[in-house]
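The chain below stands alone and is given as structure tokens, in the form predicted alone.
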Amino acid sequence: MSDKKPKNVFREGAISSDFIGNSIYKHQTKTSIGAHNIFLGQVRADEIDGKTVAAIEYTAYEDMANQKFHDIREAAFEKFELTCMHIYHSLGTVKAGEICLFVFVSSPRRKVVFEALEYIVEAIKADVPVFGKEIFEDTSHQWKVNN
């Protein structure tokens, strides 16, 4: 593991398509990369007990969460032959249909990006202290259960 300081992976509100596109665009000129893969986590308009989710308000223990994201990133670089990785998560309110999690990986090899991306996303869901409050169309709310 490196001694790098954990970077802040949080973005206020939804993660825009412009931000995602610009993050990917930067890697087009890297000729050692053979494959990219992305995961976009999107807020769903789930129906729960007859009420529809309109948004999720994300909160986190930011220092602890940034350290966990850093640890996941470092472990993935050790486990897989990756050239590049970006991880960003929303804080604040994200409406149904908007992006709340963006993970991007690059590697010289196609198979690696699929395996690495699944490993990273599962680790994020299991280990990172980010919490979501589901806000329903009627403005009532409840804490989200990760599943």
The other form holds:
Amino acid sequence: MSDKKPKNVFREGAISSDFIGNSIYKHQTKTSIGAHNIFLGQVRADEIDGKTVAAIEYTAYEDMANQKFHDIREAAFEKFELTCMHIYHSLGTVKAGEICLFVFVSSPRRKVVFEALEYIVEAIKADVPVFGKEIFEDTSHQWKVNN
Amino acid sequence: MSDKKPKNVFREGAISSDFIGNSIYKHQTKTSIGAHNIFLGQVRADEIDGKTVAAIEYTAYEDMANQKFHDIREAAFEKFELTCMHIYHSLGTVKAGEICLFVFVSSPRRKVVFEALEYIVEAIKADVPVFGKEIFEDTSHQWKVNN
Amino acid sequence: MHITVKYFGQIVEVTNTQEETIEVVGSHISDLVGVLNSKYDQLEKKDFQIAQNQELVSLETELIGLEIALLPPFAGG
Amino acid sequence: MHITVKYFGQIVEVTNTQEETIEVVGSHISDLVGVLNSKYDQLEKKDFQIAQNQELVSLETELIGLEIALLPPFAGG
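I have the form predicted alone already, so could you send the form predicted together with the partner chain?
Everything in the complex follows now, all chains and molecules, and the chain you saw is the first one.
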């Protein structure tokens, strides 16, 4: 079910496991679904030159980003036979171990969800203007770059 | 982290969204993880010759099935750089809309989790002796076959 | 040889039992299947694989005396 | 032409502002970038893409007078 107007994909701070569990629960009334696939991005406590990442502070060009999320959503509904799709991304501070990206796709059949989820996550990484400042435990920082 | 003795993968009845949310929560202490990928199998209310599936009753050749789940787990840890992997499958009655399979893989990097999750789910469908009786609303039944 | 045979899923609808001991003359899986086909005339219509000691085997495999299971098509997940 | 220019991520560390209005003589993105490079001498060392009216553009694209954004490497997810 695609819709025309871009939604706000961003959530302030980390995405909680309760929110994810609840989102799964809400899909149990949709009995044409046979397969769900969920991607979660979690902030890693990477060690770089002896310093450990404590958090990532996310900012975005929000209007453009929401438009890009919308375009990705429309393209995915076009390409794949999906019943539902949900995307949530954090803004602000997300600590190491916390979740910053939640992508949820559902379809009658499993082959579709594998393809669709990977397509969506790769498109988000490549096309959406979100910026991440990796804050080290000593409060110094560096800028994260997707590969 | 692989281990030698087959665990019991089976749970009586449906797998709840709370259980899944809690399982996600428990991984937030593992700060080397950057990406989680979760597959959920949900029972579809398929309509066949005018009758609607109300539930699937799962049985299994349990010892062999747990051994196969174990073999799949070992093979996946061998093939992919995974931090964790969890598999849960229902036995007994799971109603339409409820979840019967929960596969959860985590890794430092995203490419790995996509490949690993699809590999594991396809292996489960092909190799594990689990049987499903689709119970229609009028209490008649047919036997489910994976494709 | 006395062999323990387990039945699963729709096979149980033919055998009406989940487990029994079968007396087999002969030393291959095919000999056991012959006995079962004479005992259960609906069995030949059913699609199943055979496991011996929890590993899938073919009709040509030798009986080793351990547990046999008749496994209808898998439906996990 | 007066152009609203927005800065994001590490670009803000060079401009010390998130948004400003820039006066440009010329009609292409390259003309605007010329003005910004003379204003901020650290900007040339930075890696960024340019969006006009929320679409990525090249240096050869014409300025249409709508919002411009300087976007450093993306890091979503």
